[in-house]
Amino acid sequence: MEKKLMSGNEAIAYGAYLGRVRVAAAYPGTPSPEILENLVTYPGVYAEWAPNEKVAVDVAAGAAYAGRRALAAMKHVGLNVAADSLFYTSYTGMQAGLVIITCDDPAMHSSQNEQDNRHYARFAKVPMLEPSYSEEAKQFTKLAFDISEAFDTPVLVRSTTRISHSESIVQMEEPPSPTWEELPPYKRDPVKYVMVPANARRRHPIIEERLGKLAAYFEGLDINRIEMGDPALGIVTSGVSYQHAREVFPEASFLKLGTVWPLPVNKIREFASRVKRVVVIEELDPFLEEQLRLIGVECTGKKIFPILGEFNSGLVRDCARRGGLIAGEAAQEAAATAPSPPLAAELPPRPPMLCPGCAHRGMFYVLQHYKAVVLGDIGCYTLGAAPPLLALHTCGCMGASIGVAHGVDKAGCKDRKVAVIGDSTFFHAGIPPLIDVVYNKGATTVIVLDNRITAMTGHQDHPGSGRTLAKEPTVDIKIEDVARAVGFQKVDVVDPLDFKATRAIVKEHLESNEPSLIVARHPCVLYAREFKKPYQIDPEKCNDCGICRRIGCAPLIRADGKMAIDQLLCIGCGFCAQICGRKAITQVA
């Protein structure tokens, strides 16, 4: 069979088709999207964006209690979100095979933390994979449907951003049929399935049996391996963290683990037993280091390397300098003279801010004027907080900013305040709160940023769209009809472009004492690419009082001296023009 070059992702996808998947489930959160956007476009494989994770969680686990295979994907701020579901699915097991990916982001590139879900496989107690290139993404997936069915249980496969992006070259292999094979009637187990106390303490002791049973048949598996080389440096290690030690301890002996939990502890002391130092290399927490110290493997780890952020070849290679590690004379001395990488050029700083004709903007805009706390969410909207606009006061999870709004509100705070949420986000989060703040006799005022997609992590659908995940048409669920069903009175839609009936609408809403709701609906620019003929700034009528450049959009630059528009990067939007007193901005002819 022909080899392919493969993302993380795109391996994951063709590991569940190649393991029969079914059924599969995800939201998209960065770094995890393209599973899903791969695994849709396999035949025989039915995948659906779900409104949160723990929405994909429950689909998975309804498909796997039926009988077929299924796949949940997040990234790792997901399976918080997801973690009831995890935990029901890890007591009652299923009928066929249960695969749930978390995709960590070590170094933050598109997080609001660094989070270690190794933690989430022994706080389960269920079983967790972790792949260090593409091809073992495709080989993992395809065995955790195998181990989930032969232990009854649902299996964590662990990525991280830099497996999930990062191309290797995968073995293609003969694929499935696309066939869905007739399911037998639906086994109705309730003492197995029904988590009321008597029947869960029941099954708590199977779970403890299962571990044990796991970590036996760990311990034979080959994708947890000793490569042996010098003895006088052993490193255990798994995921993309191997990649850079064997890249800068060449002749070192190694522990490869493909098995993060349970552990396979009489290798991991066989392995000790024939080195003469144990060092653990792992990203964020010292996960494997405490295990090792808990069994009696005295190991050095993240007195070495560092508990913050991502790792490389260049950052280990440091760190075990400076840590005196030495695996040999070949090897200290290759690690003595092996230069770093090379650092980048120096670039001039470029602070992330909203693209060009962003409609977000616009509503930024107004609330600053109006110096109202807005109580920010997750979302390309999170950038409202950046220079010059410093809108956004605060930022916590998916859904918070409503619940935390309505927190400020009954809290007795006399400032101006909303809470802002995007689409997708008031889809995945923000129902909830927003039934609490008029339940509980609120007087919150939310903005939904309705760009009409999930934009920040590469423009997947969601119920308000109107299309699926395989683009087919669907209902387009409206943001203001869910806002007046659960009890609110006062709601409009503004197009957040037009200043004036935006600057209204809002100032309305915060002069109200009643709960309100206004949807700022404008398609993300990106995504609809409607973009129309530049605008320029006329000279002798610009006064250079600097208004305009307080929105902070690119096009807008300082050129000769004098206020200008860069028009290879203007899309034409048009709000400049409307908050420039002297006219002096006009579209071009």
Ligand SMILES: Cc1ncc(C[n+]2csc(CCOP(=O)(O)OP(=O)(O)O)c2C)c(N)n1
Second form
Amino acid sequence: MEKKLMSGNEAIAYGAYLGRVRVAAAYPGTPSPEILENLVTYPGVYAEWAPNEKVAVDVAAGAAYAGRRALAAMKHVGLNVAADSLFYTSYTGMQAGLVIITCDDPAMHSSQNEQDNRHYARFAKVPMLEPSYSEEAKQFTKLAFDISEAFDTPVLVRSTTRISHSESIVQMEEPPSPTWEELPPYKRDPVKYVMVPANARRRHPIIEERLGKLAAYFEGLDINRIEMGDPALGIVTSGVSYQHAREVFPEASFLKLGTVWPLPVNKIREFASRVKRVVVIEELDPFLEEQLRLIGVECTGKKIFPILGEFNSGLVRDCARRGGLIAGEAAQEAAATAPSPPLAAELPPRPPMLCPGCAHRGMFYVLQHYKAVVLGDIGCYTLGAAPPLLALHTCGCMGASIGVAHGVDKAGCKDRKVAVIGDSTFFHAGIPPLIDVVYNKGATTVIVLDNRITAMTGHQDHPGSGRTLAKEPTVDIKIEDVARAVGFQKVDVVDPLDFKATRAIVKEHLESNEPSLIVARHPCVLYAREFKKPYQIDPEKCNDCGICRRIGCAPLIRADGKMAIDQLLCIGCGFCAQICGRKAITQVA
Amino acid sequence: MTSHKIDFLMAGVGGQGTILSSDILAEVGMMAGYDAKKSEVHGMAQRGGSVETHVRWGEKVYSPMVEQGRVDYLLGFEMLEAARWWHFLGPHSFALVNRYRINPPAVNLGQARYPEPEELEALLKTNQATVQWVPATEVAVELGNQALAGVILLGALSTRLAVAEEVWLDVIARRVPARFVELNKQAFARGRALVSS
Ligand SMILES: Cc1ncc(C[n+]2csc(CCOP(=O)(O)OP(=O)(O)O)c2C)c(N)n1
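Right, and the form predicted together with the ligand of this protein, after the form predicted on its own?
Full complex below, order starting with the chain above.
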């Protein structure tokens, strides 16, 4: 069979397909969305975007209860949202395999925190597998379904950004049979599936026993592998850290763990007895290190390798050199200690920013104008916090904006204030706090930045976009209808690239004393590919007042001491032309 | 370390199309018989921020990321972004840099200075690397689409690698939408011509 380059996410999807997954659900979150985007392309697989991760796990659990293999996928913080469901599925078990993929993001390339989801495996008492590149991502995902069924437990598979978004070569396999045997009638087993206290008390000892059986099984499993080299140094590692460490320690002995929970304790002890010194190389928390200590294996880990951020072989090499694990290579040493040229420290940074023509910019410009306190949320629009707009003042987790704004209001804060939330985020976790505002007689203004898609994570559909994951047309749930249905009476829709209309509506809402909601609707320019003729600045008319610079749009540059528009970057949204008092900005004919 | 390896780093600005180019480069490596890995970051950083992609070819590749001082080829999609990686280069390194500038926000706000190309070149040469400028965006615009700059850079790079041109063209044909294949092949040829003299 042929081989193919696949990202970790593509390989997880392929492994799930080979493992005969039937139902898959997810909410997108970097670095995970490509798992479902790939799964939906395989024959015989039903895959959907759920409005949030908890719903995704419930959907997968239901399918597994009904007797079909099922999968849910999410980014690390998604598992916080789905934690309740993870815990009950651990207690109930299922009729068919249930696999939950968690994609962690060490270094927070695209996340609000750096949590280490290995803790969830221990916390929920379920097994966790951790691949170290795409081929293993395929194999481990497939294996996870078998383990799930053999031990009647959900199985977590943990990826990280450098697994999910790295490509490596994967061996293609025979496709599974296209025919499915008919599903037997739903199996009713209330003692197992109705988690009232009396039943849950019966289940708990079974869960404890299950962990013991899993640990015994993992002892013999070849994905926990001793690779003997020089016995002077024994490295215990898993995931992508294994790959980095292999570069740096070509001679050392390795215990490469494919299961990070429960741990194959005897294998670890055996490995420790065969090497002189044990070093644990793991990103984020000292999870393995602590477990090794608990079983009495002396080791070094976080004393040498950091708890923060992600690893790469350069970092592992530097730490190893400083920790005395390897000798310094003269050339490298010299390069590492040579003074940096002064210019290196002066290079201007390039943080992510709102795209040229992004409609979110229009709303933030107006909010900045009214000096409103903006209780924010997560999405592309969080970039409204960056200079020069500086128009977003909190961002914690998805859906937090509305509840936080209501709390600020109830505390008696007299400033003008609004909650700002994206459309996908609104459907994810924005509706219960919306109800809270009305129910508890608040007066919060909510602005939903509706760009018709989940932009931040790569343009995934959602309940308001009118299409499913499979790109089939479906109902498009209107945010304004939801607001009215839960009791908001003051509801307006505006195009945020229409400066005057937006300014007028925002003013009206800021002055009102009732719960109110604005849908600021304009499709994501990048997704709708709404590229028009660029604009230009007439140097004769421009008096260099600096207003247009305040919107922070990349094409607005300074050239030869004057404002100008970079013709290759401008996409022709025309917002800057609307705010220019001198009418100096016009579209190129 | 494996006996034969080639490490590539691509640096640019989110939205410039580094991902397509790195997809092509990684697959060319596999087609040429190497173990190949590549790594990049999607999501937040893509929105106009600095982006980098690692591609590695070798007999056996472990880490998907290249290491400081060990890069063989740096492909700069934008001048400043290329220069940011000067410390990843060594005396053996070759940097191909698109002579193209995109101002970072601090420059547009008048709070920082965009260094002159000569200064950036000097920085890239700190560790005795070789630097070659390529007018990739200029040629791409001439061909009618600035997004072709990546394939032009690959064309320039291909002249330095012992992989048959047909392999590159095959992979390009597979990786770009059918209606753009001819244009991309043309861009690739223009890239080759830019440095082959
Ligand atoms: C619990 C959780 N799930 C997923 C994410 C990843 N994520 C960040 S923002 C976002 C949605 C952005 O979409 P939207 O609200 O429509 O705003 P846009 O980016 O389109 O402006 C997602 C999925 C997250 N941070 N937390």
